[in-house]
Amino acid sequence: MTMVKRDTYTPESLLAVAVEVFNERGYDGTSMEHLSRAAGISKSSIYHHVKGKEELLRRAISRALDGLFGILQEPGARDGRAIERLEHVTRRTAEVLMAELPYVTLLLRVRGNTDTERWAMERRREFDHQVADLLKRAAADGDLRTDVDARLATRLLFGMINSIVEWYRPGRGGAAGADEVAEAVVRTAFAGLRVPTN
């Protein structure tokens, strides 16, 4: 990444630059020097706003996690049959992933090397457990197949959703839009998970 001179910057624009550099170089491979060059500001200017790169990592990951946990508070995730709530959570998870692509990409790449990364991994597991519980309720209601273990189904579901970070690039000619991708995820996943109706 080349140095870009900026006249002004905000904590939000600094965070966006940090996320870009973390995703490009890896968190462990990123120094404050890399961040200052990419932001076009001095290291001391960065330290004026944050204690260090781990604080930037925590802010970025928090943004992704807040989006995901916010889904669980939406009416569509709280009201109705478990299968409908699960479909809502699945669709919205794909939508949040695409809307916050760089931040969720970073969240999915943490490996537990720092306190912040371990915290993020624990929060991700908590989110996964809540979705797995919803999946179990939908199966208990008779709406989902019972011949696929709920934890396995949850992992496969998130595997499909999380793979979006590897190939989804908004604005590329001919690429599917976010709504189309989210709908395809729901249709594909639930075609295999729902109890067949005759």
Given for the second form:
Protein chains: 2
Amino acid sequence: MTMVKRDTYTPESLLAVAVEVFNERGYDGTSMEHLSRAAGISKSSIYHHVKGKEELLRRAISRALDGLFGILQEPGARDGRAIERLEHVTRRTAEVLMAELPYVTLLLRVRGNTDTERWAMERRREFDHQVADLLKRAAADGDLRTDVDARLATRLLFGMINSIVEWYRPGRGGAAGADEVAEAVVRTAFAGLRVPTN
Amino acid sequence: MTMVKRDTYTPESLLAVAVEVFNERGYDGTSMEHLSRAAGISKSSIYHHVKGKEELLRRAISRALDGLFGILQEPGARDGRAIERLEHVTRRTAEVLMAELPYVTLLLRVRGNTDTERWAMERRREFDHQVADLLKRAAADGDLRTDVDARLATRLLFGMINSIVEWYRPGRGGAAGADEVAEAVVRTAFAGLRVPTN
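For comparison with the form predicted alone, would you give the structure of this protein in the form predicted together with another copy of the chain?
Below is the entire complex, every chain and molecule, led by the chain shown above.
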């Protein structure tokens, strides 16, 4: 028998439960029944909050995207030399990823079968393109090495940042904190791990 | 009606079909029925080749692991300064990943529910540990920057390399070739994207 509790969910707390289930089972593999069981409230109580699981997906993805696109509006992303703006965006993207870990994880895993999923993928590509543009500008300024193709560099940069979702867990004892991880990403990507030989 | 063709499969060509299905549907989500349909031969024909889907998984994972562990036996991985060996292993890991793309993709996606999956994850961790040891040795030699933690550096390095499976497709026109990608990984990870300021 499933324990049914009183529905004391806020939109945010219900969303947090849904995102956890989406990340565990995949969005496609999640039914309203799964959400109801994980939340411990009836399906009709969930329908009291939202129209269905696609609305939960849209809200969760919006939260991740708002965080990411917000970075591009920050002074550090808008003012100054392109290379400095690129480093700012890199650091802040890693930070937002860790601060909004389940939401960004969901965004990165979505594979478009519904309108909401396709929209999520398109917005994610748009973010990547804006960062790629910044990278091209920094290259044009002569601040980036020319022997790595800009498109390839963008992919490797995002590959490094996005891989954080695979292992970063906030508050895990003895592990690196978010600040240290973000700083390590910036140092590794822009200055490299090797001590300069000259 | 499913078209059934004559069974002209070799162990290798049947494995290639199975790995494609595993990567598409996930290993858990793949049944012998799915494999039979994808291969266009009956289930009993498949059983003529292998005991079941777990044997196909084990063979596919072995192929990826043989490629990866083989790197550690190469002269470039065994002789010389740790930093040079680490760069060799990084380049070759990226190359093996691209040469054995579907097999390494499967290895990276496996999440242990069966003995074979747990074995795969353990062997993968063992490979990561051997690379992490090399990284620590290079740091002890004074060849790696000390302001990025060795464990974190290992994770970011593999994050960058492993992300290649998300977008690299061999022979895609106009895209970077495997040599260029492997070289870009080594340059980005060890020398960084930024032009040195001094």
